[in-house]
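Just the one chain here, the form predicted on its own, laid out as structure tokens.
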Amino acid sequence: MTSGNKNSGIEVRDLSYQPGSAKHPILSDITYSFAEGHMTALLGPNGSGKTTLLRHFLSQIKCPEGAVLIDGKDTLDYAPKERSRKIAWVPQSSSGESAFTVEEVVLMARYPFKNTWEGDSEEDIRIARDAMQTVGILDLKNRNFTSLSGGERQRALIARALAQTTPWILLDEPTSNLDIKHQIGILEVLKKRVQEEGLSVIVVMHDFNMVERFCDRAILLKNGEVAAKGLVREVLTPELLLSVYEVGFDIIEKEGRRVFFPKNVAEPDMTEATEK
């Protein structure tokens, strides 16, 4: 649930980010709160910055100081547990659990409200059951997580976040490896926990039709910039994603949501490669 204190939420402050690698930032000046209680969309073309910028808010980036603020204290403040009991992380592939079953790497996502050493206890296993259940995995409790397809290991880092009971998830393309049957069951599931809950979700997706119908705030960056923000009825505009995405769309209405077509991409002229 939302805590109604004025300093809660995700509080980004002019965050720029150059790896010493790098000839351009990959973030510039990057300034926004992401209040609680919604479902934000964070879009953008490939290499737009994205999943950098989610990747500070769990300190796997160093920020500057003050850069990022969860619910009013700097990111850096935070050990590891005491974040991790804020927010979920539902990244676009993991590898780190071949060694487990579907059930023990859902119940890694209690590992912060444990003791060192502390097993699973009765609610540990319940939680994570219920999770589970939730994204219709629980006849593959018992599987190798590595025998999964990816659409199942994704359904299985999802339950994990869920299984976390955190105020905040932040997913990075969760369904990229889903069906469609079971991208809308997704996304329905995290819709419904933000409106009877009070969950908080950030997620980056390439689908507007999907954004179109399931958040109701929107980000959208742009080589590492900030090109429009707020209700995803004011980011979504022809004009505003031709100029990000360099691709027309036509937008229909239809029973009150608006539904996005790109339009023909231009063939690159291929002469001058040609006649060298």
Contents of the next structure:
Amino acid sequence: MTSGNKNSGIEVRDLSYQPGSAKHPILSDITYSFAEGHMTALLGPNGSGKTTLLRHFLSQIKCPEGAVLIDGKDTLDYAPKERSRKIAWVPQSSSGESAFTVEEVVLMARYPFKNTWEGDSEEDIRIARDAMQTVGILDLKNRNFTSLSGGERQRALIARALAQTTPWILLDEPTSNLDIKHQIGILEVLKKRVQEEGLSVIVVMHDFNMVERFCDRAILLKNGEVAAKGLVREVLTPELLLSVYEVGFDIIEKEGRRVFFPKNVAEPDMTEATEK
Amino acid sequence: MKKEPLKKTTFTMTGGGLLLLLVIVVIWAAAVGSVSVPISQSAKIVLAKLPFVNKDKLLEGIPRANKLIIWDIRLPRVLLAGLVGGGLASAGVVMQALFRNPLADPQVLGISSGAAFGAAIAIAFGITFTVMGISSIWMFAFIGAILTMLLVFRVARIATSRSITGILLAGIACSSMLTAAITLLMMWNRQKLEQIYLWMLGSFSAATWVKVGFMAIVLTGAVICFAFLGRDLDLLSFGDQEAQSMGVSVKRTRTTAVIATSLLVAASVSVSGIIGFVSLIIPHIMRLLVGPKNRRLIPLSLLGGAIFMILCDMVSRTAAPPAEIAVGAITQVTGAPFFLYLLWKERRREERE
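Starting from the form predicted on its own shown above, please give the structure in the form predicted together with its partner chain.
What follows is the entire complex, opening with the chain shown before.
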């Protein structure tokens, strides 16, 4: 066994997953250690297994081959409350459809810290309001959650994850509904927490410019297999991107950062756009 | 910041108000009937049964007949209506949360049809006996409800491992199957047709203290389960996966809630027949008053359902004496328009904002 320190973090060991009905495995032999205190990008084309991998972390898939260890313990062995004090999750979109206010929704994140009968304490309300302030939705706190726009909802979900005060946050395309200002705002908030408070973030994203700007590590999936992993600079190379995404990229250095320009799709007949 | 939610105070006030209203309604309903008893006497007779009350002094000068009418005839009926109303309404809250569907109703689980089928068998084949105050029809109805419930769970588990939609579909299938079976029983036993039909319409006319005790025990058990689940049910409104990611033991919550509501509905239907709409409308009314938190909705719906059912039963037995109007008809005739009014008002409020 390794020492206690090495055990902390999220470690994926030889993880494979093939549902009974599927012809091909969704994940095969994934091995990767998500180190603490980093913002790691989880990359890959649609259907490459990114969301499925995150669902394993949350034990939403119960019968994998291999394992996901959180701080040295298999995620399947965690009690739900115990796990949710380690990992918060921001889903791609939320299915919440009831008449709770934004503040009530954010306060739900305090559930794992309470016993059955406890109400929301002053401390809980302070944490929830801090989180809403951070993502800029404090003025919406008495609004009905279902009445929010797509972007406001997404920010409310991020506030909820922050209010869960976990060392890890998983975000599944957290910026897909946000305008550019809020995309940068949210990612900056997360990065600041990573740098100043040692938060660990795993984020699914499709925008390489954002990955380049905010993430320091990356893991790239293709057809359920790890195509590349390591520092962002090592993963985001034109050769790898071409082989995984079938799109060529021009990369330009500007102000010390690389900027990614997509070129034409490698096999033109695969898209409808070229038919026009 | 235009409005701070005052929902906690609203909750306390609504709860206190409903509790007081419930006591008044019980006393009032016990006083009203073919033999009219003054409300003051009704109140004294009810209060005299509480512990630490000087009975003899309180009951001085009240005719013996009035005491008998209130205590032996009306009070069991009033209390049974209250327990069933409260039970159906609180079960409705939990069902709506579990299925994440505002139209979910205990009847969709097929339990009501199971009870009706049990009762129909007892009536059609002329099975009549009474053991320890438990009549055969009641017993068959309860057994029918429980067996249906087990069948539905069994089928649902076979159909899919993620069972909540499975249960819903299995419930609907069993329900229509049993309804067809009841229709056949009625066709083959024309002379019993009316009796079966009347049982299905629902009534509290056969109330006894034994039934009251039985319902009280089941309701207490179910409410204790619900009390543990309030917050979990709130989180479940975001779906199983999100709820689990926030720490809810989804499977345990669902299992407990489904079993508790099923038993509660089985017990309610077996003592009273099928009384529709209470489990649907009361939770919605309470939600409009105090918001969606289940920890508030469940107790308030319990009180609201009890009051509503007692009043409906009172109308059913006093509106056209000596005949009784089916209580289920009254719950729907009064409930539906009021519900529409509330929806309309809510809509207006949203538009103004």
